[in-house]
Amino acid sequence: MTQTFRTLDDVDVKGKRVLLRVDLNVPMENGRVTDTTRLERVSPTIAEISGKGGKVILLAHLGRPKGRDPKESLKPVADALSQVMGKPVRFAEDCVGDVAQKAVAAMKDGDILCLENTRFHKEEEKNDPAFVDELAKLGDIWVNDAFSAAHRAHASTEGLGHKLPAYAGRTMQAELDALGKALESPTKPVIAIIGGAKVSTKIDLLQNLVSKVDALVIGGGMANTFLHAQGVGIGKSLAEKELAATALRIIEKADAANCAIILPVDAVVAYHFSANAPSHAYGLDAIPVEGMILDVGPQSIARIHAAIDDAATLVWNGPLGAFEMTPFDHGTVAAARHAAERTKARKLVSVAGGGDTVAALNQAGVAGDFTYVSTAGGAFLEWMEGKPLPGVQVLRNR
C-alpha cells in the first residue's frame, strides 16, 4: 500500500479539536483494565497531538451493549489511560449532545478528554447519517488510529470520514505500512503460514494468498481437512469432511498461480485431547485410527523451516497444532523462533496477525521479534482477504 492516505503529517493540529478513533476495547474485570496493551499503542498518536497543541477528543466503543450500561463505560479505561500516558485523562458522561459540547468547549491546547462508549447509541454501528453529524459539530478534523474497527462501517470509525478531513494516526500509518510490507508490495519469495482448527473461516483467505504468495504454509486443524482431501486416513483427528472438495479447488488454484502448498508430512498424535495426553509421532501413512492429529510432526517442522528460510517475507496467521496444550504447542513454537532468529538476522520480513496467532507468539517469546505483529483480529483477517477496508479506504488521497 503505497503511502495514499493522509497522516498527521500532512495537517498543523496546534489549536484544533481532533476527533480521534481509538481502539480502548480493552479486557476488564470488576471494573478494572487487566491488560494495557491497547493503551499502550494509541498513547504515540494522543501525546503527539497533545504536544503539538491540539485538543484530542478521544472516541472509542467497549464490549458490544444494547444502550447505556454502566459496566461498559469507559470512564475506568479512560482513568488507565491517564496512569499510562502520565498525564490527566478527562471524561465525559456522553459522546454526543450537551455533554460533550460543553466537556469540549472547556477544552485548552494540549488538553486529552475521553468521551463515553459510542456504542451508547446503537445510532453508532449503523452509520446513521445525524448522528454522525452530531459528532461532527464536535471537532475540526478526525483521526482514525483503530485499525482493529477498520472493517466496520460505523459513525466513528468510516461515517466522520465524509463529514471532516481525515488522517490516519501513527498506530494505524505503522500497521498500514507493515501491511503494505507483507503483501501489497512484498520482498520476494513471500510465504504464508496459516493454522487455525477451521478451513471454514479462512476459505476466502486461503483463496486470495494461493495467487499472491510463492508458498502457503498448511497447519492447525485445517490441514487435517487437506490431508482427508487427499485420501489420507485421518483417524479420530478433527477435520470439515464436507469440505474436501474445497480443499482440493483451493490446491489446483494454488498448482494454477505456481503457489507451492506445504502440509504436514508426519503428525503428533494422541489418543486423548488432554494436556501432557501420551503423543507419538506417525508419518501420514500410519495414523492410528483411533488416534488423534494434534501437531506437526518433527518432518514437517523441518519442512516448514526449510521454506522459512527460503523466503524474504513471512505472513503468519493461525497456529500449527493444539497450542493451547504442552505438548502439542511445540510445532507452532519452533516455527515461530525460527522465524525470529531468521528475522534478527535481518533475512526475513515476518507480520502475524490475529489473537490466537498473537497468543502462541508470546507463549513462545518471540512476539517482539517480529517485524510486526497485529492485535487486529478481524481487520487484519479482511485485510488479509483481499477486502477493503472502509476505515482505511476513507482515509485515502481523493
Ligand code: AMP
Second form
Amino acid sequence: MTQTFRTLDDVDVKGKRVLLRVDLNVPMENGRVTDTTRLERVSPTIAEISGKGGKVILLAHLGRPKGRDPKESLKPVADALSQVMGKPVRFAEDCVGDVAQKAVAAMKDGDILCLENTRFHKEEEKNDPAFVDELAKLGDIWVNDAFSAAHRAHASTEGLGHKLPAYAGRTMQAELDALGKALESPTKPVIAIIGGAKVSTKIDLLQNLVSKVDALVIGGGMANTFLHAQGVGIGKSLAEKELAATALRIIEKADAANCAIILPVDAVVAYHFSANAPSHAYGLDAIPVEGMILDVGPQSIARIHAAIDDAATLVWNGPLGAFEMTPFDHGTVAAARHAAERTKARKLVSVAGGGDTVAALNQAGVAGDFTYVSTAGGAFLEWMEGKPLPGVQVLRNR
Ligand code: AMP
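Next up, the form predicted together with the ligand, please; the one we just looked at was the form predicted on its own.
After this comes the whole thing, all chains and molecules, with the earlier chain placed first.
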C-alpha cells in the first residue's frame, strides 16, 4: 500500500515552505494541554523537515469551534509542542491572510510556525476553493501527517492536495504501513476482535470484516444482540433487539465468506451496572432473567486465546466488556495481554485502534507491545469499514 504513496523520501524540502497538516487536537483543561501523546507522534516529521532545512508551517484544527473562539486557540498547543520538541515553535494568529503571510515571509530555513486553528474559518470544513487557494499561497508543498483527520474532505486535510504537490508525512506513512499489513495484504489467517457497546454503530464495519478476515470474535454489549438473535436469554443485558435480523444477516454473510464467527459461550453477570458489583459466570443456557452480562466468561476467554493462537494477524476494535469497571475489564485485559504475548513472541502482527480500545490496552498495560496502535477514532473506524479516506486518496500516486 505505502509504495503507491508519495512520501518525504520523494521530495527535497530544503528551502521549501512546507504546509504540514498535523493532528494537534489534544485534550485541554483550563487552557493547558493534559496529554501530549499526539504531539509526540507528529514531532518526528516536524523534526525531519526542519532538520533538512524546510520551513515547517503547521496546519491543524482544535475542537469544533463555530467561528473564532479564544478557548479553542492553538496558541497553548504550539507552546506545548515547543516543549515536546525542545525547539521554538512560533505562532500566527490566523491561518490565512496578512497575518499568516507575514509570519511565513519572516521564516528562515528550518523554522517552525504554527498557524491558528483552521476551523476558525467555516470555509475549512466546506473545503471552499477560495479558502484552499488562500492556504495554498503560504506553501510550496503540502504534507499530510494527520491520518486521524483523513476521513474528512476539508480544505487543510484534502483540498490542498489538489493544489500543491502532496506527500504523506512519517506518522501517516507508519499508519498506512501498519493498516496495510493488517487488512490489505495481511499474513493469513487474520482474526478481528470487535467489541463495544452497540451493533448499530458498527454494522458497516462488521459487514466489511466478514468478507476480509478468517475469524471474527464478537464481544462486549454488541455480542448480546447476536446472542439474543440466536435465541439465547440475555436477561436485562444491554442489547439492540430490533437489530436481531441484521445480526443474523451478518452471520449468514460470514458463513458464505468462510469467516468463523466466535461469540461468547459464557458470560459474567451482575445485577448492578457499577464497579465491583457482585458477579458470577454463567453458561449461555443459564443467564439469570434479572441479570446483566457485563463481560465475557472464562470459557469464552479460553476460546478467544485459542483463536488468537491460530491467527497470524489481529485487528482489534472495542472492549469485550464494560472495561471501565473492575472486575468487568477482565476479559478485555486477558485477551489484550495474550495478544501482546503472541506479538512479542513474533507469532502475531497486532493492530488496534479506536478511542476506547486505546484506553483498554493502556489499562491492560500492553499498548506498547502491540505491533501498532492507532489513536485515530473516526478515521480508523472508516478504514475498518473499507471506505476510501479522502485525505489518503489524495496522496496516492496518480
Ligand atoms: P464502543 O464505543 O462502541 O467501542 O463501546 C465501548 C463501550 O462499550 C464501553 O464504554 C464499555 O463499557 C461498553 N460495553 C462493553 N461491553 C458491555 C456490556 N456487556 N454491557 C454494557 N456496556 C458494555
